[in-house]
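What follows is one chain in structure tokens, specifically the form predicted on its own.
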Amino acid sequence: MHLERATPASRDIQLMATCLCDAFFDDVAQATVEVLEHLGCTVEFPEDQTCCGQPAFNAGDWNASRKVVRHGLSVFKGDKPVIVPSGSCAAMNFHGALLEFEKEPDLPAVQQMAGRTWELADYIVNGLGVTEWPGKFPHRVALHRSCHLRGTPSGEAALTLLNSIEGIEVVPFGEAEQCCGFGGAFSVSFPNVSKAMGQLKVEHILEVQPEYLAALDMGCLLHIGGIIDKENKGLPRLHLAQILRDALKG
């Protein structure tokens, strides 16, 4: 997907924390705020935010999805960058929503929000120009790149930040580009296939013996983490924002 975005004029941002932060990953939202404030950003959190509309979009109910997206447009008004600590939710804003609004009269409003939406790592590296991260994180980390990051700068941005942290070792693993099997509605519609894909992903990750699994998408962390816990594999998971926050604390 091709992204056309202007360099942010200021560090005043709006945080789209996503429904997964709200329901399962509240510490990711907190870590994101701490990371952005460390970078000198003023973080605005619109309290009426709900969902990006992706679940209904993936399920094919575009009418329902458009209602959710329109609510998001009313909540995230203005020109401030919208920062999202989730590759899939960010991609919904700047890719999925454009598809389902192609013939809608309010397409320009969707395009305007798409042009100021950034996934967190992409914003730090390519929006703010930060390529080195201070602090320490002396651990072996396997980075899972979610499908929604394909065609975006986020994966390389995350690697740039992680590799710059003192003490960290980012370890590659087999079939890293393959889907973890979550796929939003896919895991509900095809649970057996989804589980098998997730188990294969876990096998490849565990082969390289990391101390942590990192990702930029909480849907993937939820799915892979569920398989790891059910099989008692004992591998802790962290979102990129948590690693950046923890590195600052040394």
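Positions refer to the first chain, counted from 1. Between two forms, the rigid core is defined as the largest C-alpha subset superposing within 1.5 Å. For clarity, every value in this text was computed on a predicted model and none was experimentally measured. First, how it differs from the form predicted together with the partner chain.
Core-superposed comparison between the two forms: the C-alpha position of A9 differs by no less than 2 Å.
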The other form holds:
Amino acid sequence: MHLERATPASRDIQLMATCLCDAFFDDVAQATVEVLEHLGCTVEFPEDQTCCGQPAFNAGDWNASRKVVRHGLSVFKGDKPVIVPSGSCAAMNFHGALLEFEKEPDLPAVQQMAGRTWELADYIVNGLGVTEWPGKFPHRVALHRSCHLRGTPSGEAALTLLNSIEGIEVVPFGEAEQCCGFGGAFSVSFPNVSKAMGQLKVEHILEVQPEYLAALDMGCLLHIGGIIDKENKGLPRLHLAQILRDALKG
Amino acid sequence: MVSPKTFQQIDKTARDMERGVHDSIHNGAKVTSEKRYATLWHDYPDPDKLRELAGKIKQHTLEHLDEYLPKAEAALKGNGAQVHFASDGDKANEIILKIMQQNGCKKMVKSKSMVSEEIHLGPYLEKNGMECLETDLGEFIIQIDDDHPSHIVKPIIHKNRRDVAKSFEREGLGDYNDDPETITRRARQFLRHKYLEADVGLTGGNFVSAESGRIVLITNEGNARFCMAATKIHIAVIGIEKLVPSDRDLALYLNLIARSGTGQQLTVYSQFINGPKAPNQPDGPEQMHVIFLDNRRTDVLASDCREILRCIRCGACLNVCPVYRQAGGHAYRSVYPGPVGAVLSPLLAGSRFPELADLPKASSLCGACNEVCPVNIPIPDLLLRLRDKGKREHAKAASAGTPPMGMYALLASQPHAWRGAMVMGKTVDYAPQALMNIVPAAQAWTSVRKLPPWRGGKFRHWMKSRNKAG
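Having looked at the form predicted on its own, could you now put up the form predicted together with the partner chain?
Entire complex below, previous chain first.
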């Protein structure tokens, strides 16, 4: 499901901030820009961007989803790498969209976009060849393995970066391969199963007493965080980009 | 915490499940998943490469079924077997009944066969005056309980030994005793006589080599062998997708299926059946009949979900699936539960697709099923394709509880409106909801989770202000 891309990747990039960062998690998008700029990237943020189309794609409304994807294609023009601080939105670009455009005449445009889309950690480690991160982050961090990283190099890349930070302790927890239960519309249409999955995930994470929960996808963190907050468990969440940015400051 | 309201049957089943049943399923699935992982990764440096290869060989076989099926037929006939083709379940049942009637048979012993469940063979034979006894311990318990299997490999994963002990006591198979060894001993004692009394042994087939016509059967109880030991006739009813090109390929599949299904290196018994009793052999069935069943498999082959026919029925996707672990197999209302069932069952349902169109929705699309599948079926992709099909065909079961996407798509393709909605999100209700696609069911979200504060437009503002400053 993951495409081979030319490396080293260009540092002249377009940022796809994702709708969740647009609506809720502005600091994640901001941290992403700061991290990319630290790496010497020139960040272009196409103003007309909205969403990758994943909500409708997963819900089965491919007509609606294609409409949104087509809008995205018109916004992210050119051949700069498209950097996405979300495993699932990136996978929408390089996998999901290919599925729903299989029989569409504009499939080549989707393929072109797929071929230059990178999830953030994958871009840093495999696109730019950066495997060591400067600064300090003296905390215990549990890293949630977001499902859309399966079959991509992003999970390994994130671990490489985190483990290279001075002072950090990445703590493993039980049943890490299990989904948190978000799944977009799934969390709404199957609320009881979703809840049970989320609570199981939270139990496993809290068991190892981390100071922070980290992930590469704000969808997962919206869901896991929502349960943590509803149950007043008080565990703060950070996107990988925020840890990298904070390490630079530390 | 109050259980959230739900419109989906699988979600309801999970919500209403008794704790004890839930724990049996959850723990059983989890433990087997862990065993699978340990065995595969202990024995092979890169099991994923094996899964990919096994997937390719199966896919190749399916795409050349028009060549391999006649080849298998010829080889089977050469071995002395009689070959039948059944276009659907009714035809297969008729063929089986006819074989029994023509040979004056009354009693059948049956080794576990998913296909016979699929075509409802047991009830059909009983209706026609035949006795049909399940001999796989789990299936035997299902039969005496008048229950349905809830797992492909472990049909009674939803029961515990106390449940089984009660059933045995009720059926007059001894006093209450929930010691597994005692239960097994009692079942064995009961079944041994039945094997001797039976005229026909019915099995499925895990693999059929097109090259040699060898049928491969794997079991852990040896019951498939007993079904053929004393009976005059062996009938194997097999889906047309069970072919592999040659005997050589079996090494790969036998090594994968046991490790994937139960975490064993090999199952206890692997049988290679080369035909009926040869003249110089003292025992064995005098007749062997092989029934190749289509039952809409060629329709599936012609669809954009054909990869699902690679499935070798190991059950690994059920065990790893977080939804299966919460809802169990009965929730899927079909013979094939779990992720594989969520794809296969609606497809095999034909015109009854709308009734099972909710099955492909019962997934967070986490991809764990794909990751463990010994034939590397891209199950999440197939679930998505069936979601699209359900939507296009207006299947009500599929759309129940899923928010409509029209408003979201409209907003997300109009950048000015989108930016406005971002800033206005706090006051305009539809904005955040359309974004998160929780329009009619915001309550379903917030009854178990909190939403973070709305910060729409903040990032755009920051980006703009520093561009100006720069």
